[in-house]
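A single chain, nothing else alongside it, follows as structure tokens in the form predicted alone.
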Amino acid sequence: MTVTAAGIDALAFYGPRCYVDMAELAEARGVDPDKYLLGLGQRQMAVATPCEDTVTMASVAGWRALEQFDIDPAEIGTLIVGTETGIDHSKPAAVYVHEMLGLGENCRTFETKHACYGAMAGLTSTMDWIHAGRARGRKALVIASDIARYGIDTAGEPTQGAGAVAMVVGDSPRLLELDPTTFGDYTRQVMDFWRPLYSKYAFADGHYSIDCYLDAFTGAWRDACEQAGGRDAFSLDNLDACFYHVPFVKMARKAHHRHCETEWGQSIAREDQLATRVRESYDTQVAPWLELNSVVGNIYTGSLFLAIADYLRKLDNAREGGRISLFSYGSGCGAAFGTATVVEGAGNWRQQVDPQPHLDQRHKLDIPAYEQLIRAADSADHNDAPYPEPSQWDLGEGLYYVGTRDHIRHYSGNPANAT
């Protein structure tokens, strides 16, 4: 079987039903709101209730990708859930999602973990699966689903968030065609961010992690150049948009600055003449597609793809056929840089990609309610914990985690009913 293309055929986002206003959080913490609003670039932060977890968000996002793009679940031959907030040390979240979506038994299913790089690992793996002819005409479903939680009144608190981005990958993509000749990789063992088995919360060296992120970009970009036999395929002059892993919006600015330095072969200080060119490039190729990240927050494996969703929901016909770059970074660390082409007609799917109707129905929490929620979520998955009740958090119809009994997780509802 000869395959000429592989790429993203469908995409959908789903996140928690609650959020916190970042200005209100700053005021509660005695911090200048501009530290969060401008310093981080965050306006709102999605907060998962005790009834929302990796499985529920992934299942709803996956269902929406299939439903809104009219894809039969029987067409899915591979399901991969990329996450660093799995719900079991052994049993993958993907198996639960497989059941929730009613996928066939002849579907391979697994979970990928490499901090925030897990979903990109799944995406490139399915690209290889298709090009190798193993798909046999079927599609793959790759879902990034995570909850970034650092605890109340901690340094990482304003960089929390939660959500899932589901992508259907096929050989006749309607949104983005991935170019396998331009993907470069990078791996190095570093201790910038990690979560031991005994801890619910991650440990991080924030400044060091930013340095590792930027070094990984340079390494992956250089490998991509070698793979492509040059840099013309992803020169900034030839890119319509540039996408990066976005743990907080301001990080995309830092990443693009490094992108420019790497391509142009020199360090660029704020007072340099080239700095103006960097700002102009950022304002046109990066900044317009960060609105969703600013109102959802850090969703780990899905952060890069949330920015891509923002781009696709705003797509006009003039951008079809254009080339975009993608950079994924996972602490610890692993990274990939590559490019994709916007498929002709992708703009016809703007409404299906756009999660704004869902976001408009979210409920804003005041700070005491947010803190109560976080404390309740800390132990909701313990075997001896009280069963979490969706009604307690004013949750409507949907799919919810409802407690662990006899060490087995239980779910209630249907992903098709989520709003």
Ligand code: HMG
Second form
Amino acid sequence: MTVTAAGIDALAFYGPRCYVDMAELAEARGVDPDKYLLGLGQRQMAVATPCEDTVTMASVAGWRALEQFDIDPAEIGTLIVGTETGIDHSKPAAVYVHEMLGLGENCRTFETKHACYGAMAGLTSTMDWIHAGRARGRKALVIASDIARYGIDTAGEPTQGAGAVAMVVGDSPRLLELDPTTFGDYTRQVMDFWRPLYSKYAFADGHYSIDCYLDAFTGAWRDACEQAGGRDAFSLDNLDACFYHVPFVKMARKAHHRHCETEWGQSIAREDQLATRVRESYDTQVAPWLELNSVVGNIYTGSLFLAIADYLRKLDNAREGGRISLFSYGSGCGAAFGTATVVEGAGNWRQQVDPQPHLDQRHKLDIPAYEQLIRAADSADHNDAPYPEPSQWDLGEGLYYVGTRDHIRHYSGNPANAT
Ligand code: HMG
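To test you: the structure above is the form predicted alone. What is the structure of the form predicted together with this ligand?
Below is the whole assembly, all chains and molecules, this chain first.
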């Protein structure tokens, strides 16, 4: 059987039930609130309670993607969970998710890790799986699930967040068709962000990580141009929207600046003219779809796809058939740049993609409560530690981590009940 298309057939998000307000966090840290609100572009930051982990978030997002797009779990032939926030050195979070979603025994299931690039690695490998004819008509489920943790009162603190994005990948996609010949890759060993096995918190060389990200953009973009036979294939004039990895909203602006500079640098010599074109392009091709990122924060490997969720939930039918670019960056580092085409009819799925009803039910933590929660999350993840109680954070129905007994993680509830 010749397969001609592969792409995203369904997409759904799960975010934790609690958040903090960035102006309040800035005040508590003795920082001008505008630094977080304008300098980083963040308004709110999702905070995972001790009961929400990579497995629970991935399972609820996965369940929503299947249920809202009417996909039978039996159709899933590959499950990949991309995460920086593994819950075991050996056992993949994906196997727990496989059970929570009731997937079949003959489903290929594994976890990918490469900081924020993990889910993109999963997505492109499922695209290859479909094009190679290995899917036999089945679909793949790729889930990005992470909790970004730098710690209280660190430089990285305002760039934390948590959440999961689940994508079903198939050969008749309803949302986005991935352009297989356009993907360019980039890898380089750098120490910009890492998390040793003994640490729950990431270490980052923050400003250097921004440079590494931008260099990786140029590297992946050039490779993509080479594969596509020239830069015309990616002309910004022919792209409806550009998506980047979004550790904080301002980073997408920096990335788009590099994107425009790389493409137009030689043709627009005057700096003021270039700056105006970049600003206009950012305002129309990037900024409108960063709203979810600004209220959720960095969800590591899912944050590129959270911006895409924002685009899809606002998709007007006139944009169908248009092309978008995707850039994924994972510290360490690995990156990919490619394009996708918006499928005709994708706008009909706006409501299914939109996480706003769930976000509207979140509750705000004041800063002392947030700090207490972070300390509770640290101690919940030890063998025989007291059970974290979902009711303590007013979490309602859902699927929750409830502690480790005899070195085995325990979960309670059902992803279908999550609100
Ligand atoms: P910092 O030193 O606290 O902040 O670190 P800053 O001094 O650089 O200020 C940030 C911005 O706010 C600047 O804007 C300031 O000018 C502005 P810029 O010059 O860059 O355009 N600013 C203000 N604006 C308005 N009013 C004010 C004001 N004050 C300052 N009053 C940093 C910021 C992001 C480095 C830090 O939070 C950090 O280390 N974060 C973690 C690392 C990170 O997010 N890196 C991003 C690239 S690497 C990546 O994306 C991968 C990653 O997601 C991990 C993975 O792959 O898994 C991190």
